[in-house]
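As a starting point, one isolated chain is supplied in structure tokens, in the form predicted alone.
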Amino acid sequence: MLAEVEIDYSWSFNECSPKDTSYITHGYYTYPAKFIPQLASRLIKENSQKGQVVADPFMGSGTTIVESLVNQRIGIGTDINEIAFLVAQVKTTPLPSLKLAETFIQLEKDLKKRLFAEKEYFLQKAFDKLHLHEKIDYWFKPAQKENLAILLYSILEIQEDALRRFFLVAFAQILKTCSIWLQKSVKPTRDLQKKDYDVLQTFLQHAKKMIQKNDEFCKLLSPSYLENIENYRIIACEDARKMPCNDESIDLIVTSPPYVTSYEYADLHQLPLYWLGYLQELADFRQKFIGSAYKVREKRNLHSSLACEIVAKLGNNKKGREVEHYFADMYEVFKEMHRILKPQAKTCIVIGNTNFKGIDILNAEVFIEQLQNLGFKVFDVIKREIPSKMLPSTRDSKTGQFTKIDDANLTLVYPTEYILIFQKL
């Protein structure tokens, strides 16, 4: 069926630069393998009314939530993943310019003086209050563990929640620069030839763009939404398996759920998990993912034969458990979709296909099954290039495992993409 569906090049928005798919508060944090807000604006635009109910139960960063604010919609969504949670709440909230400002140019004041003139007496009351993840030092110099102590103190310091929550998602945006990550390195690898960047001078151009940015977030919210976004926008750090919505509440879904392995995410979040405490072992942070092959489980039904067929070729082992574990996951999501959208509602599904070895993992053929066994149609499937995501994006065909861009016996891993949508009967 997929097979024969061909590309609809005006869902690739080739023509949007990345100054376009950055804009507003979608500049504030790099997440990887974020869909761009024109697709989500899109499906939002033409599948639902202002002033209806819009959720994303893998809402990452919060692109879906951020979009359904400035087309006038109710944005509800969940992330199981802390750092996401931070980024989502933080850019679906609009902040008074004034005092965002003060706030910001009373802290540059203190870590001028905090890093420099009384150094060492804030460094030990950084250390006293952090208790740093001993696996930070295996990721940045000394000299730079030390000045983002002090500065992570010192955004810690703010009392206003939704200012200190501002800030500290600049200091995550700066890790990776800061750190002996290797700057254009997806994967965690360590470029011990890496330069230093200067702490201070990163995190106040990156505090400064985004409070720009938070501006133009501003001027595009209607005025209900700038006074009380708590009316227009719910979000968890809850799985998406228990969303916070009552049955049939929702008017559409948007969403783009990870792809299998889903828990290496955890891998490329882990520099601000570490800092912010949110991560001790990452093996356990990794259990939580859709898919993880990091716990044991009981073999489940997976409503669909096709499922079926890939897992078997897989054999047992360690991928064929985690494709396994997958598909028995989305469709527990899906039945949850089920159950929060409105009667002859719409669900919009970005998703892609994959190959391991040799064996095509067909994501969006699986769910397809999956969604018709729980009462959904199909209403339309359009297939898109994908320009760009920030995720490894290819794979040794030997190994099956994902490696360098100038690798050799690579085969992309996302080159297209399928944007299902469903009607529920």
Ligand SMILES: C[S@@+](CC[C@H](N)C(=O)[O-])C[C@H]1O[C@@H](n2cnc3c(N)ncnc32)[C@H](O)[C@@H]1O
The other form holds:
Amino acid sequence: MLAEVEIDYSWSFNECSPKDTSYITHGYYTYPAKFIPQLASRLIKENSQKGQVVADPFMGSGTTIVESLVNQRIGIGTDINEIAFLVAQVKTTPLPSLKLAETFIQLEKDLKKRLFAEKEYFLQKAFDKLHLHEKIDYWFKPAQKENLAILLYSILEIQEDALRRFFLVAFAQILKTCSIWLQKSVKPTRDLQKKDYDVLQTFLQHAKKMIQKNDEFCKLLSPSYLENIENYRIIACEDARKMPCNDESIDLIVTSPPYVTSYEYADLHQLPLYWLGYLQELADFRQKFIGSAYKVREKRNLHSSLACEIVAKLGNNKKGREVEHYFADMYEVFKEMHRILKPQAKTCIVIGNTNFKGIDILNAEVFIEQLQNLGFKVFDVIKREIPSKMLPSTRDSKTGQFTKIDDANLTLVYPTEYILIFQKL
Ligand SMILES: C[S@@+](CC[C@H](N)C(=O)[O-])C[C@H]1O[C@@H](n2cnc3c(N)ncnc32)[C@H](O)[C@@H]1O
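What about the form predicted together with this ligand, after the form predicted alone?
Complete assembly follows, chain above in first position.
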């Protein structure tokens, strides 16, 4: 049914430059698989009114929540990833310019001493306090690790929570650049030839950019939002199946769920997770994420005959069980969406179909069946092109592995995606 839907090019946002898509606080952090703010904004404006409540159960870096705030809605979001929660918190918190500038100047002054003349003393203090994970040595050269440890130690000394978190996001953003993670790769790949970036300069440059973006964000917010943002935003580091909302309290949901057979979110976020002390054992941590291949298995009800067919085609193996688990988890999230939405309210779900070793994984069609079973009707289906998204875009049709775009023998993954709009009956 969806194969016949024509692409609606007005949803490609081809005219948007990287500067546009990283405007205001959207440029704070490169969050893998985030959607562009223009997409969230249009969905919010077309499907809700000022003052209404918009939720995103998979908020990631908080794109939907930021756009809800600048469009004078109330934003509510959850994400299971601590890094997503930190970034979303910072991206949705307008800070007073003067205080931010003063904290920056003091931090810069401290760092210029601590990273040079007083290095030995502060290095000892930093290592004593931070208890860094051994995996950091796998990703960082010793000199880079030392400078980053002093930087983190200095940021953690900032007393005021919101200011400290702001600079922690700047710290998290430069980790990939200052590590030996292959710069152009989203997936964890080491580049032993990578040049060393100057930790201090990279950090100061990004923090300055964030300070400017905070000012731009403040200008877009209305005065009551600036005065007390907490009245307009609730975010939590929580499972999407436990949204912090009362029954029938939400006017609109705008979300892009995790993908299955794609990549492990925990692995992609490991650098800030290790540095900020959220991660001890990667194998355990992965299991929290919907779509992970590392789940404990038991037979699940999928509430979709198509989902059962896809799982049967994949077979009784690891991949089949991974996809089965994914569809069962997503059904539970949809149930939670149904609980929190007001009657007649809409939910917009951005999702792509994919293919694993020649078997179509029709996420969009399965979601439609599951949501219809729950008491939603399809309101609209939009097919859009994804001009540039931080997703691996090709998969080798024989091995099923993601490969470089210029390799032969490829099946495209997520070249287009759907925006499914449902209405609660
Ligand atoms: C496609 S991303 C969303 C990106 C987001 N739209 C943005 O613009 O940043 C999907 C998100 O689902 C989150 N996720 C995975 N399993 C989850 C769960 N059980 N509960 C809540 N969030 C989860 C991942 O951490 C990831 O941030």
